[in-house]
Structure formats: structure tokens, C-alpha cells
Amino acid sequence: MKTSLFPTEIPNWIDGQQRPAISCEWFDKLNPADGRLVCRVARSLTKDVHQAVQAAKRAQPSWADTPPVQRGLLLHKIVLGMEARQREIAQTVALETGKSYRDAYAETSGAIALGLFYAGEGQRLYGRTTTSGICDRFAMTIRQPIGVAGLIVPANTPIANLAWKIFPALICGNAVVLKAAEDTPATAWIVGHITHEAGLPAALLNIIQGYGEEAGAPLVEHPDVGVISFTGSTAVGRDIQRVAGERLAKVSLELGGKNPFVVCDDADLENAAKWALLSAFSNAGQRCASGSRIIVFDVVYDQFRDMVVSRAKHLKIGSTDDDDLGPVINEAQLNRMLSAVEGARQKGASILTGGYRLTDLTHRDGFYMAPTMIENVGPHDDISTTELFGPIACLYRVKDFAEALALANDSLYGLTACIHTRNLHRAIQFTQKVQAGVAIVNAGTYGSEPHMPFGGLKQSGNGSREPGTEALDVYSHLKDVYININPHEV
């Protein structure tokens, strides 16, 4: 397949240089939109982790001596880069993911954004001045690099993904190896060669491509690097802790999540239904914060019911700007789904619209799951209980506020959450009861902004947050600095 975006075999990056696989191995990489190849993809294995971390161990100490202001110019130049790219990237993640340009273009301006509130922090890498409880010494706390820095990202959001994490590992002052996710490996080669044509030092970012288990567990397992990040799922991302704990490497962890969102007897219920479609339909569901648990109040659950299920059935399915969401990233994904759905009608649950895949003559070659809205479901059913990363949700009928607060909160994750509601009682109420990492009234159960904390507890992370301020945290470490005078030789 020839295509003017990307070469037809996407390669490493390391060390400033693309590089196949050492291997010399390859896997396709299909559009999920009609089943077609868009190109191949280094295959790589440990020995080019290997390469990747040792190239990026020496590149960072010269980094880590650049002026934190100096840094951040220098990723002001790689986001001024992605800008003049927009419309390129846009047209490589929608041609990777089947999403639409109209949404890639959309996810792209939001990467934007976040690189530049990055850029930003060179200006503002703040530790503190304090005082000491003794006399003639002076106290402060100064930021540090980690040193190299291990990212792993998933493929639902990309250009954004890789934005969340590249930016503020660099402004701290690391160097960085990125596993790119298989199914998206054109978005994080092209960002590869924007941050090249900026002029970044070569092997401050190397790109590994592959999958998880041969490119990225030898990432995790490196004792050199000092830091991992990963988005992912609950299981890999307990392996992750598990394996970076022994070596007492820092982890941070946002994984999955079964988000509820709440529609109370007095919510406008047609903000609610639109959101609702939003929450757990849009980017095909494959969202962390996708709302998949729709908790109703009884007063209100056939209407609410019958509105969203109407309109569910109203969607559009495709690829196209006039499309409403398009298909999941992989069949073995799809598949997934369908089995889910078809173990949950085993047990009795009620399937109100979709669960099945769409085969008709515009969809057929594609990966594409129809909108499944489902009842009569218990809340600790399979169903109810795994993340499924698809446009998935399920319907539960609640007497009041006591019953939703509590039914959200039964659950092993806690990633965010969503309440609507015209009571502003209730409303605060639910944002300081429900244990999510976020909590949002009135909209969807999605919707980060780059200088806001994202995370969750319980099974949905380990506690770091990014973006934000606080992603530094996760990229640095705080030196304590005391400074003692001698009066007598002033």
C-alpha cells in the first residue's frame, strides 16, 4: 500500500536514526475502518530496548544541565511543528484508528494544547523556599530529572496519549523511551519525526514499536529506567507494578475503568440522553472514562430508557465527519465484546439495541461494533464488572440518591463519574461521596483538560495523576537543600 503520510514499513527511532527491528521482523497493522493493511511495523524484541535505553541514558545528563527555560523553547518548537502537521497527523490517526478526521483533527488540537502548557512549565519547574528551625541555615526543595523515563501508551486516543506523557517527562528533564501502541504505530513514528525536524538531541526520544509482551515488558524490566508510565489495562498494569516494584523503579499507573453516570429524578433529561450517548458511545467507547454503568433513578427510567435507546438505534456508523462514532481498533477486540454480550443474554440480561457486529456491505471488512445499550443486569455480572473498551453500556434502575451514590461506588474501579441533577445539594454531595478520581455534574463522564489532575483510584491507578501540575511529580524527583552561614565571616 503507498500512502503519502507515513513510509509503508514503520521502524524505531533510536538514537535520532529510524531503525527496523534487529530482528528484521514485521507485523501488518490493519485499518480498523475496512480491514485493510496501512503498513508494516518493526517487530522489535529486548535487544532493541536495549538500545533504546542506553541511547537515551546517554543523551540525558546533557539534558538534565539545560536550563529548564531553554527545554521548554525547544518543546515550544516541536508543538509549533505539530501545528503546521495538524491536518497531516489528523489524517494519520483517523487513517490508523477508523475515527473520523473531523475527531482527529479535534484529538490533535488537544495534544497541541497540552504541549504547550508543558512548554510553559520550563518557565515555572517550581520547588519551594522555607525556613529551618535553626539558626543560620537556610532551606528549599529543587526539582530533578529521574533520568530515563519508560512510556506506554494505548491506541484509543493517540496523538493524544502520546502528547500526556512525552511532554512532561521532557520538561523535567529526562530522556525518554516510548513503546508506541501496535495498533497505532504511524501517529508516534510521525511525532518522532516532528520532534527530529525541531531540532530535539537526538535520543532524548526514542520510539520502540512492537507488542507489549516483547517490546514492552524489556522496557519495564530494564533496570536503568528510572520511571514507568503507562495507560493501559487493570491487568497489564498490575504486571507493571509488580515487575518495576522489585527494582523500587517509580510507577505511574491510569487504568481502566467501569464509570457510572447518574441521572436523577429531576435532571434535564434531555442534556442527560445527550451526554449519556456521548459518554458511552463516542470514540466507539474505547475511552477509560467511557461511561458504561447508566444508573437511573425509577421515577424517570422508562422515559430516560426509551429516549436513549431510541437514539442509540438513530446513531451513525462509520468513518466519515457525518458519522457519529466508527469502529474499535482490532477484531480480536470486537470479538471480545461479542462474547461479553453474548455471556451477559446467557444469564438473562435484556439487550435493548445493538450487540452484534455490523456485516452489512459498508461495514462488513471493517471492525465494527453496533451501539449496545443493555438491562437486567446485576451489578457484580461479568458485564457490570470488566472493562470491555467498546461502545457498551449498561442500564440500572435505582429508588433515589442513597441507592445511585451507592450502586456507583460498588464497583472495583474508580476513574470518574458523572451526576445529573438541578439540586445543587445533590450535586456537591455526589462530587465529595463518590470515589472517583473525577467527578462531573452535568456533562459526560470524560472531558480532561491539559492543566487539571487525571486518575482514579481503587483498580483504576496507583494514585499518580497527569497531566497537570502534578505530572511533575511523576517525572521528577524533590531534592531537599539546606544552606548553612557562618555570621562570623560576613
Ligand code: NAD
The other form holds:
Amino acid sequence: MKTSLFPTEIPNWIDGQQRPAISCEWFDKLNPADGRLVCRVARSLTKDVHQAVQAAKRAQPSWADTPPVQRGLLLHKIVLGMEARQREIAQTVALETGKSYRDAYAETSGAIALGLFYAGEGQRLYGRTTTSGICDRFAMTIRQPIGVAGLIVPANTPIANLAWKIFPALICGNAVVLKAAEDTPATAWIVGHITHEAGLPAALLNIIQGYGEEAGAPLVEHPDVGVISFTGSTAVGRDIQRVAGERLAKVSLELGGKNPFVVCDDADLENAAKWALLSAFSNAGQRCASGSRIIVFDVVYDQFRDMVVSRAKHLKIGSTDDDDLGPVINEAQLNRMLSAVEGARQKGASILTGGYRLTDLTHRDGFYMAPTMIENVGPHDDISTTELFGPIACLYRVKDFAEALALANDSLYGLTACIHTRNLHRAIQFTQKVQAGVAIVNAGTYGSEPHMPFGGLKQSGNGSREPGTEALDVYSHLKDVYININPHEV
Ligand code: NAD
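Moving on from the form predicted on its own, kindly provide the form predicted together with this ligand as a structure.
What follows is the entire complex, opening with the chain shown before.
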């Protein structure tokens, strides 16, 4: 256990202090790469959440009165703290997720870039000035904080997930209560530590550790939490929408995906194969934007399938910088995937490669799934419709563009979509017609930039977009202001 990076027992951050759960209970967090104990984690319950919300509520008004430019300067200090501790953050992310240090470091760079973007937004927290239809009247909008923001995140890209929500929530003048992902508690703890060191006033960022139903649900239910921003599964998101909807709280949902990756007959197959593998297997497939449905034109299907299957067989699996993919986050997740593949096999699917847990000496203590490619599955089979959140992709054969587009859109989800083609007309038609919040030409199904709005259609979200300036709409209210003057009193 590496105790120097973070405490062996991860407490909550409430009101600027580190506190164990009131129940004094802890749960174990294991390293997915070797199954060993990383740390014990505070098992928080409703009372802990209530303390955090009360603290946030007390602290928020003076933060709201702090000019946004000054808020931005403070966020900038946090970003500098993240830069100074980038190695530690990356080591922690790697230890908690089992991904390589290289990938964890790159993820941390992304989180830093995002923090910089929002620090700058303090100087650009624009409203709108416009004309009025009435004489001697001026019309404008201003942004106002919501109050307490309840943030709930998953574990797949932990430092990025935290940055995506904390920075925009704070720049808008809110106080935050964050429910950390139970599988990546230490990354959240380090962020709490850095913000504390940077001088963020106590209680503006409270971090609650614990399980979703025990520590996440009370946050969603709390009447003083004005906005809930949730990233996670569609099933939980639907529940959150319902519960928060009862009290008409604002809700932003970034949910799951079953994203199509289309390979046309005119594609650069080398480039397409490279991106198909990255989309399906990088981060062990634990991406909302992973390319899990690979849709290939009949004419090139056999050739493309052979290319990706033979390459998938040679991917290096492990958690070093030389490896291509690591373990999945926990054993329960691994077992869910294994039974999904088994279910597909029983229904007649062909497992082209993978489909099993790695049990050799190097991998047997970790939660490693062999990269898995499957064919001969129907578009409505469970394996085609259920998000598996692991290194599993299905291949589908289609006649032409129309069939590819129809299959791409034949999904309950609509997060990201990608097409590989050299034909400009096909490419643009796809970006226009595919039912997804993100459409990509000639690369992977994943990858986003701090200033761009990410989010999905259908069951991939509720229409909100984060990050980009669009996230400011999630974390602030717009107020219309009308100023009437009397020119005779000049
Ligand atoms: P999950 O929904 O099980 O958990 C996500 C978070 O919600 C965790 O912190 C968990 O503790 C909490 N939670 C669980 N039940 C809760 C409840 N009843 N009330 C409040 N909080 C609760 O998801 P997961 O398996 O941890 O993460 C994977 C999912 O996240 C996938 O569906 C993936 O597509 C999605 N995801 C989406 C995006 C996006 O931007 N659209 C990004 C990353 C991951």
C-alpha cells in the first residue's frame, strides 16, 4: 500500500476538515490490477451528507458575492496546485483504477486544461445585453449562482470527471457537495487536499465518500441542493431525474452510451482499424463514449474483421506504460461482463477473440478481461443494446450507407458516433443524420475538448451539456434585468 500519496483511511472533507463518517464505518478499496487493499474509505450516510450540505449552504453567500474574476484567480491557484502535484495525482489515479501511469498522467493533463479554461471564464461570465421594444428601457440578462451544487461522479476517468464538474460549479459562485465514486476515493481526497492548500474557503468544496444509495441518494433528495449534476449509468440517472424532479431541482445527466463506429467501403482501413481498437479497448472499454458497435460495409467486412481481430489478440494487457489496456474497475463489473458474453454465446454469437478473464500468473489477482470481439449478433440482442462498460465490441455487417446509418441510429442511446470514409458527402450526411450528441469523422468515438459541449441524446442524457461555456448554463440561473429611465429627470 502506498501510504505517502494519501491516508490509509480516506475521510470526508466537510467544512474544510477531514472527518470520518459519523457511523465510524469504513469499506475496503482494492487495486483492480492486483486485488490488493489500497485504502479504507469512509462509509458515509445521510447524516454526513446533511452536515456537508449545511456547511456548503453557510459558505455559499460570501462566495457568490466574490467577483467572478476573483473566483477565477482562486481556481487558477487550484490548477497550479494540480500541476505541482500532477505526478502524485497520476500515481493515485493509476493505483485506484489499474490503468497505466502514462494514461493517468494524460488524464490529469486534461483535467488541468479544463481547470484553466474555467478559471478564465471568471473574466467572461457573460450575460446578454439586448434591445427593448419599449422606449427608455434597457434589457439584459445576468448569471447568478444557484446555491449548493450536488455533484455525483463515476470512477472511469476519475480526475477528469471531478474537474468537469467542480470547476464550472465553483466559477458560477456555487458551493459544492461532491459524492466521490466509491472506486476512486483517493483521487477525490487529493483534490480536496489541493483545494484546501490553494486557499479555497472552507466548505466551498465538501467531498463525501461512500456508496451511491447510502451517500449519493441523500444528496439528490436534499431540499437545499439546487442543482444535481450526475455522470453515471442511465438506470441511476433515471432515478435521480425522478427524485430531484419531485422537488423541481435542476438536473444535468451525462449517462451511458452504446456508440456506433461505422467503417465504409472507401475508408482508410488502417486508420479505421487503429481507431476501432482504441475506441473499443482503451481505458479497458470503460468509457461512456467507447465504440462498442462496429458497423462495417459488406465489401470490406471480412478484411476489416480480420485486421481488428488479429490486432486485438496482440494487445498488451496490464497496468504498465507498455500495456494497451488495464483491468476493469472491480470484480463485480468483470463478472457482469463475463455473463453478458456467455449469454450472447448461448444465443449463437461467435466470439472472435477474448470473452474470458485472464487467469495467468501475472493477471489472476487482478480484474482483467481479455479484449473481446463478437459477431453474428442481432441489433436487438441484449449484447447489442446493453452498455457493458468494458473491453467488448460487436461487429455488424451492412450493405451500404443507408443501412449503416439506420443501424447506428437503432439504439436507445445517442451519445457519440463515428464514421470512417473518404467521401465528404457521406461524412457530412452522417454528422447531420446520426442521432448522437457527438459525431466524429475519421477518428475514435471518444475524445472531447474543454471548450466543447459534450452530452447525449435519447437515454444518454437529459439534454444538458458539459463542459464548455454550456456548462455555465447548468450551474447558474439567468436573470432578466430591465432598467427603465425617465429622460426628463436627466
Ligand atoms: P453508476 O451509475 O453505478 O454510479 C455513478 C455514481 O453514482 C457513483 O458515484 C455511485 O456511487 C453513484 N450512485 C449510484 N447509485 C446512486 C443513487 N441511487 N443515488 C445517487 N448516486 C448514486 O455508474 P458507474 O458504473 O459507476 O459508471 C459507469 C456509467 O457512467 C456508464 O453508464 C457510463 O457510460 C457512464 N458515464 C457517462 C459519462 C458521460 O459523460 N456521459 C462519462 C463517464 C461515465
